[in-house]
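This document starts with one chain, in the form predicted on its own, laid out as structure tokens.
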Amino acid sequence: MMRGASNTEYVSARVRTRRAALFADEDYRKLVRMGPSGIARFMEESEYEREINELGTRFSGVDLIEYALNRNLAKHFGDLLEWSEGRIYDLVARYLRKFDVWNVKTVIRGIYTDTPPEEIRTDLIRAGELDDSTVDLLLEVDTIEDVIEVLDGTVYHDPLENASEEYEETGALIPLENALDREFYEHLLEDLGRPEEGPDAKYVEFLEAEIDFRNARNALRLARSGADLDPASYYIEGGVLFDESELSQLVADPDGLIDHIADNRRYGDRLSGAISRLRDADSLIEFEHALDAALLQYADTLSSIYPVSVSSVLSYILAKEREVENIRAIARGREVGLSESEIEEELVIL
């Protein structure tokens, strides 16, 4: 249950200040032309200065950038929780559990691909509810079964254990990843009801949109995976765009899936530009980036209606995530020798 009074005005004001410090699209275009050392110097002259300086004695190149990005992200989202009181604290805290899901998925993918633990560590974002000791234990295990055992006593254990049989049968990570997503989204809308107007209504509308876009993403992933999986079993309840049967029908029809989004009055009227990007996407990664951009645009629209609300906080969280992911993509792309145009394809630009 959500508790106490909320200091929404104070948190919204602090968030506006933080948002003003985010990189602009023009900054990403500058970074694309730099190597890792240049990117690190650029970050040092921004609000990443503290992290770059503190970590610069131990790391260099892309490793320095990765650790600085993740530490900065965790700091900013930790600050959100520190500032928040009462109801807005509860709403922000439950949303930040997405980073627990991110970290567990990252460990599972690392084990699946035999990635060294130190490489997995650079991708972890310690901004959720799992404590550092649990996250560190996840980095020490060698099998997905051990990951599930480490998570015994958390909300993620039972969903993963229930999905493990299908994982063993198919050899695909989709059952495990979807089990984590479902656990997160089921608790996200808990106790909120369906308010018809006001800031709470826009907050719920944003969460519904995120679930809708997650379902769209899952549908395309299932279509491209080639695995013999039942689409209905990957349906996440809580959105407004699909029911189970519709999602199952649209898995094999990407164009129909996009038409379904465009024909919906809630999204079609507000996301015409984003939907054009979806139609132009030639690959799954481009489609997913277009979905990310659409969700960012949608969150910004909702937060502009009620700038002093939890929606403005969630809009900032997504924008900060986009900044970190874009800088990471540029640094990694430069490290492996991608061209500027290839790197730009990896970015989420509004």
The other form holds:
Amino acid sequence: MMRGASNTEYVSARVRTRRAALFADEDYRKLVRMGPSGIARFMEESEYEREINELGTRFSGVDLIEYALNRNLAKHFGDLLEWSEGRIYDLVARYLRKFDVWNVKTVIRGIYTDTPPEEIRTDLIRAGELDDSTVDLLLEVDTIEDVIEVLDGTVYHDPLENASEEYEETGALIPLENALDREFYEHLLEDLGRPEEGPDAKYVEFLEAEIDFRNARNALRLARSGADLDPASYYIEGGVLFDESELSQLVADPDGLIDHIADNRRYGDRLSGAISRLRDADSLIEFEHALDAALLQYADTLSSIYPVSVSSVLSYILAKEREVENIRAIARGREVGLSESEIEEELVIL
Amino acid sequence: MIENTPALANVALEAASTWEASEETALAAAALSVGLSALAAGYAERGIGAAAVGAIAEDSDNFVPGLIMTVLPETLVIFALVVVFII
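Show the same protein again, this time as the form predicted in complex with the partner chain rather than the form predicted on its own.
What follows is the whole complex; the chain from before opens it.
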């Protein structure tokens, strides 16, 4: 862990300004009525001006929007890492490693499906801790063994190597992807302990919430898909909502799962609105969006308890991701000709 | 430290009762109050200044509010200076 003075005040001030510049819910309602070129024009007049101008000559339509969103996301999250020093860097970097996991997964999937490196490159989000040269190296290699080799020296090397045996036996990517996810979540809470009060306690609380929701989501997906997979192999440790055996039981019983969340002391009260939406939600998509909205609200609550702490950075990261996902959903939805109300269902709006 | 405070206070009071309060000790006490308050103001401004620079970096319109907020703890030093004038 990095030691030394951290500049939490500086980072929070910058992050809050950027948070205020995100699209408001009314903007989404405007965007839903526009076509892809209208959305691109709207983005050009906002935060995304530079990215749209840079990429405008090479791409058009929905691709332009998508690449501009990815690049903007990477720029902002890269900035976060650049500004932060000391302990806050450590806390932010841990969380942003999820983009490293995303990138490594994308590369592995690309190699598995023989996708040309140029196409993989456009799907990467360079917001994590892996530096650009490592990511470029990952794009150049042809086999999954070489990917593991390139990652030598990072936290992902050992778990991937352990999982690669199983991958070779079964030929399925699931063991590799699970290994990456687990590695990410295990490092999240590493050597933080269970602080009782102060900003660190809130940080841990938030990460536990994220793990809990991830578990809930996995459980629901398993329950709905009816796939004959062992829920225990998807279980992520560190949450407070489920233990492994509870989760295995609740997979068979989605209503019981929601009751279990509602009865929980920590989430029950704060998420009561979201939980009633969960109960009404028929589709899995709505359920997942309600979970996303709940996590976002949770992060906002935590960041108002300790305004000058890492919580405000986390709440910004979540809000920014939500914005990117919403704009992408609108653009993709318009492209395939969904109606306005169908697209609005796809959005995560508080 | 905290549990020893009463004992420390007693020692200080006994020492004080034997001392003659001279011009020099009064001046030294005033100097100490100004010095400590300046230190406290500096510490407070550290956080505010960092946040203000962050806000200004995002939007330079924040320069004036940022500057005002940053120097607010300076009032601490002004209050301490009052002590210098009343002794």
